[in-house]
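Below sits a lone chain in C-alpha cells, taken as the form predicted on its own.
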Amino acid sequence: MSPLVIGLTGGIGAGKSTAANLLKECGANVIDVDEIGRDLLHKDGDAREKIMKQFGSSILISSGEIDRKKLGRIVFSDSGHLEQLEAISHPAINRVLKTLIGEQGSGIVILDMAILVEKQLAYFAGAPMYHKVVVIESPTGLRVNRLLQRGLSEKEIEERIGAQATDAERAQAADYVIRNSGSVEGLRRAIKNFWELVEIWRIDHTNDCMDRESGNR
C-alpha cells in the first residue's frame, strides 16, 4: 500500500518548515526536499563535480567544500545560473525522493519543498510523486522581517522572493492553503484543523489504492 504524499510549499520566510514540524507532531513522516538538495553538494560526488565544473573554484571554501552562501549569491542574482544549477540538482533530487517514498509502506508523507510550482521537482516519469499540494502563506512584511533576522540583505531577499512563484500562482496549484499570521500557536491550530482533512484524504487514497490493486478500476 503506497503512502499518501503531500507536497508542502510556500514562499521563502512563510513558515513552511515550522508547519512541517507541526505536521510531524501530528504523525506525518516529513522528507525535507531542500535538505536533500543541500546534501547533494557534499554527498553526491557526480552532482558536486558537475556543480564545481559549472560554477568554478570561487564557490569553494578553504576545506574544498562548496560554500552554499557563495553559490546562492551567484544563482539567485542570475536566472540563467539558477537554471544551470537546477538542471544538475533536480534530477539527482528526484532519484533520491523516488527511493525514499518507495521505502514508505503506508501512512502520510510530507514533502517539505520550497520549489513546487516553479519546476518539475519531486517528479518521476513526467508525473508528480505527490498527490496533494498544500501551501503556507504569510504576509510579505512578516516574511521580510524573518529573512532579515536570518541575516539576508534586502537585495538578497528581493532576489530570492523574485525567483519563486507568486502567492497567486501557488494558491492556484494548491489543494489547501494554510495562512500563517506569525503566531506559532495560531499556526498550530491551523495545522490541527488541516490534519482532519488529511485523514479524509488518507482514507480516500487508501480506498483508491485498494480498488486499483483489486482491479476494480
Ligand code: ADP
Second form
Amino acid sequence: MSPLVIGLTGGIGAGKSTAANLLKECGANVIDVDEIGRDLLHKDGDAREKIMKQFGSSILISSGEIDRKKLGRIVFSDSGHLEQLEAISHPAINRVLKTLIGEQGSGIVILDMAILVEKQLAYFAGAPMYHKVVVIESPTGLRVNRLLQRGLSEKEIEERIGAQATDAERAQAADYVIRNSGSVEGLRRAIKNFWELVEIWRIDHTNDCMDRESGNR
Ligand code: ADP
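Could you give the coordinates for the form predicted in complex with this ligand, as opposed to the form predicted on its own above?
Shown next: the complete complex, the earlier chain at its head.
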C-alpha cells in the first residue's frame, strides 16, 4: 500500500516549516524537499560537478565546498541563472524523493516544499508524486517581518518573494488553504482541524489503492 502524499507549500516566511512540524506532531512523516536540495550541493557528486561547471569556481569556498549564500545571490538575482540551477537540481531531487516515498509505509507523507506550483518538482514520469496540495498563507507584511528577523535583507526578501508564485496562483492549485495570520497556537488549532480532513483523504486513498490492486479500476 502506498502512502497518501501531500504537498505542503507556501510563500517564504508564511509558516510552512512551522506547519510541517505541527503536522509531524499529528503523526505525519515529513520530508523536507528544500533540505534535499541543499544536501545535493555536497552529497550528490554528479549534481555538484554540474553546478560547478555551470557557475564557475568563484562559487566555491576555500574548502572546495559550494558557497550556498553566493549561489543563492547569483540565482535569485537572475531568473535565467535560477532556471539553469533548477535544470540540474530538480531531476536530482525528484530521484531522491521517488526513493524516499517508496520507502514509506501506508501512512501520511508531507512534502514540505517552497516550490510546488512553479515547477515540476516532486514529479515522476510527468506526474506529481503528491496526491493533494495544502497551502499555508500569511499576509505579506507579516512574512516580511518574520524574514527580517531571520536575517534576510529587504532586497533578498523582495527577490525571493518575486521568484515565487503569488498567493492567488498557489490557492488555485490548493485542495486546502491554511491561513497563518495569528499566533502559533492558532496555527496549531488550524492544523488539528485540517488533520481531520487528512484522515478522510487517507481512507479514500486506501480504498483507491485497494480497488486498483483488486483490478476494479
Ligand atoms: P517558511 O517555512 O514558510 O519560510 P517558517 O515556518 O520558517 O516559514 O516561519 C518563518 C518564521 O516565522 C519562523 O521564525 C517561525 O517561527 C515564525 N512563525 C511562523 N508562524 C508564526 C506565527 N503564527 N506566529 C509567530 N511566528 C510565526
